[in-house]
Amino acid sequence: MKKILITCFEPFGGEKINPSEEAVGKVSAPRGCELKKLRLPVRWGEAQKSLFDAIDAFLPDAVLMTGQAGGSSAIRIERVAMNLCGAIKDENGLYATGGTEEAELPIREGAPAAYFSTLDCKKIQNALKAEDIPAVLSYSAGTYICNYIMFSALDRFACENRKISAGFIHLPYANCRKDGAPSMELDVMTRALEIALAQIILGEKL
């Protein structure tokens, strides 16, 4: 039985909910899969530690990370993670340096400039489109903590030469918003993640 770790984030930036947490909470494990769900903090350092601790304890065959992409109207399947912590404060009001002075820095000194997702992103996109779920391939996961954990996971697996598929999916705001921002029904996002998991089970470059 394949073991998949799926992660989401807590609400941040004054939002009351995070669609990734809501959707992951409703996801059912596909047949032939042991699924572990992990809620990550939106805090530099702590997010990476929580992710790595879960990987060490669960020993997954694949890791699917998810987060919120405000302003998007489609499921965004991230293809690239950059070796960069942007000059953005986390929920503790700190930059990645651990201080309050504006700064950006590499996620890991000496690491490659970027990694590609090791999921079959196009296959996932095609499976979503087959069920009329809007889905796009994205070539930037940003420079905040979504990119941070995607890069961290891919870098660790590459350094340890571990055959673990890993990638990231960004979700739009949930449909409960009333400010006119692009959004998507929560049930549709949940279904999208279940489709992605099914594609992983079918053999995502493991």
Given for the second form:
Number of protein chains: 4
Amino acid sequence: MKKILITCFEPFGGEKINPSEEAVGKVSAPRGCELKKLRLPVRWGEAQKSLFDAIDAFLPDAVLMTGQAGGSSAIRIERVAMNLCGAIKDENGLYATGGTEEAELPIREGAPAAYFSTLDCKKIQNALKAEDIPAVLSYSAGTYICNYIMFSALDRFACENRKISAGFIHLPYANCRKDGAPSMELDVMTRALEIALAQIILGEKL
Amino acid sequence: MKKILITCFEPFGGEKINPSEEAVGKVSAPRGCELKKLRLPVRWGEAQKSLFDAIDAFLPDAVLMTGQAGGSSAIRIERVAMNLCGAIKDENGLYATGGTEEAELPIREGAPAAYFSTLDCKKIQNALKAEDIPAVLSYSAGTYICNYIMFSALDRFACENRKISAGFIHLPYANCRKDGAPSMELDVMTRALEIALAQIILGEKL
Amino acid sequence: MKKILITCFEPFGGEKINPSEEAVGKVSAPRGCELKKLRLPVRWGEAQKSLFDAIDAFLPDAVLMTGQAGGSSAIRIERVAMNLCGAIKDENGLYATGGTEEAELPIREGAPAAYFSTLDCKKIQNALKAEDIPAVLSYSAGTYICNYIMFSALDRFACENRKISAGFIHLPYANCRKDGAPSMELDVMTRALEIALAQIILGEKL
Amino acid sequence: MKKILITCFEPFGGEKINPSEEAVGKVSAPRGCELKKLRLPVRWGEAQKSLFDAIDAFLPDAVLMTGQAGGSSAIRIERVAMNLCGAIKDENGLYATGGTEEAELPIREGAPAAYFSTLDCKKIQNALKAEDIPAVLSYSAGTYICNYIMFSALDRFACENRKISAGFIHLPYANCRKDGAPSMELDVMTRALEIALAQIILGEKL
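With the form predicted on its own already on screen, would you show the form predicted in complex with a further copy of the same chain?
Time for the whole complex; same chain goes first.
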């Protein structure tokens, strides 16, 4: 029985829903998997603490993180996370410094510039495409909380030398929008996450 | 009391819903307006007959036709309809000839090449933009049943010299899609149609 | 020997060149064709006068008009011209009224709403695609001088009941731009016009 | 007098020119700068060797690498290079393994996952925007030879603990194309590189 922690985010930026929360809420645990679902806040610091607490309590074998990529029209499987908090205000109205003065800074001073996902991203992409779900490999998870969380998990597992596979999947909007932006059926995204979980159970990369 | 006929289409091309049917279904008649709703088939010939029958029975002062513009991310207010049935198979699998051999033909042999919408498209666009609803003027309603219906109504009113204002509004998808295409909130589109109706009541162009 | 008048436009809107002028300048007359080249001003009124004067002097069997479609990444073969001067200031800084007050008006009061191109647009598109040149059929030539000129020619030939085939082809930018917009090789566009001319000689639609 | 090595690439993928070669060829050395220009092959292994040889011979204070980002409509200033040779055949028809069997592999086994550019990318972007040149920060330099060269330089300077600032700038196409893809004026791109060089001379980040 493999223990997998799957995370999503709360709505942010004025959105009423976050596709990651909707899809994760509907995901069924594949056979052979004990699944723990966790909703993270879109706040520097707090998001990381919440993630780390859940890892300590649940002791997962793998962590699949998910988030919203507004404007994307495909599932994005992130291959790499950077050691960078962009100059973006979080839901508390604060930069990663905890202050209101615009600033960009490393996620962890002294940590490597980046980590690769330890999921088999290509295998997940192929499995999605086999079911005609639009899916791309992405080489940048952005500079906001999604990248922050992905980097934080990979950095911690690397530092502690723990064999926990971890990676991130970005989802398009799950709701029709006033501005006519691209969106994707929630059922398709839910299915995409179940396909990814099934691939993780089959044998992660690490 | 102004009588307005508002039309929409059935789902087509394998879609489960048609945004025009969804939005028209939810539209409330603005004050001073008796509203008649009509769903048209996506079939050459039948769509026109159904429209003409409703016009004969209801005797509207204005006709607002609506349809789906898949892939669009804004409300499209059509300014002109062409005398052309494109070489496109309808839901019966037939071309406008009624046959299966690829063919393009005029909607009515001997009719003018085109008619302008007799709605005040610019005023409707301005009213939509005043409520931050993405709206563009369009100078081509395509070559399928939407253009066919718009042309048919305008042609008939011109031939009979009847002062009935008529025009067409294209709507983006109303549902999230597997392919991540643009879509728009149903409530926004419903509101857009109510705004258009209110403008039509205020005084049409003709 | 078929006489064909081919027209292009001067640069406008601050551009240094107009792709239509560049391409028409390089076009060679296909065999069996006497070709007359004409550069038109981007000015309401003057453009039409210049076109009509050339038609009177040259007495062509066919007229191929060309212009710039900034932002397009394909050759656009226009199927229809509308009886509409959009509310756009020309190179003299004037609207189609000849004044500076924003106004939209018909090209010719009392004329039909539109004319179809009397070239065989589909045949031209197929001939272009056969040489791997990106080409689309377009159902709107816009509301500026290109549409104005196309309508003017078709309207005049219809009024005078003259069997002169006429149509319009829009071209992408021919130069690399500061804003990184799409553009197309001049040689490809020149070739495209020669292919169109060859199709016109073979036998026009009318 | 600061010594700067500026590199570009040969044309590849069937292209007749490479915008980086064209722009670098025209770049003038800003005042206070000794500029060395180097054209690199689009071949795994050889590109790196050629770069390293030039660094050894010239002993630059800074290295500005440039390449082609086909399809982009803006100057892209790369912030990060990954330790990854994508599964892409080079101009010799070989993968980074030197063989023909599809494979993805690290640029240097055991090296960090990524390095950040040691140029002040934000300052360069601001300087470009001050002259209305479209410029974006990019967080992925792709997985081909551009990323390979950027990573190789940064990795070597880090390993040898040398204070040589280095970074990469991607350029749009410099020629109009048959497929109507975005492109940018060569003079604008040449100017962009001179602006970047001036910023590097003013004081690099490191």
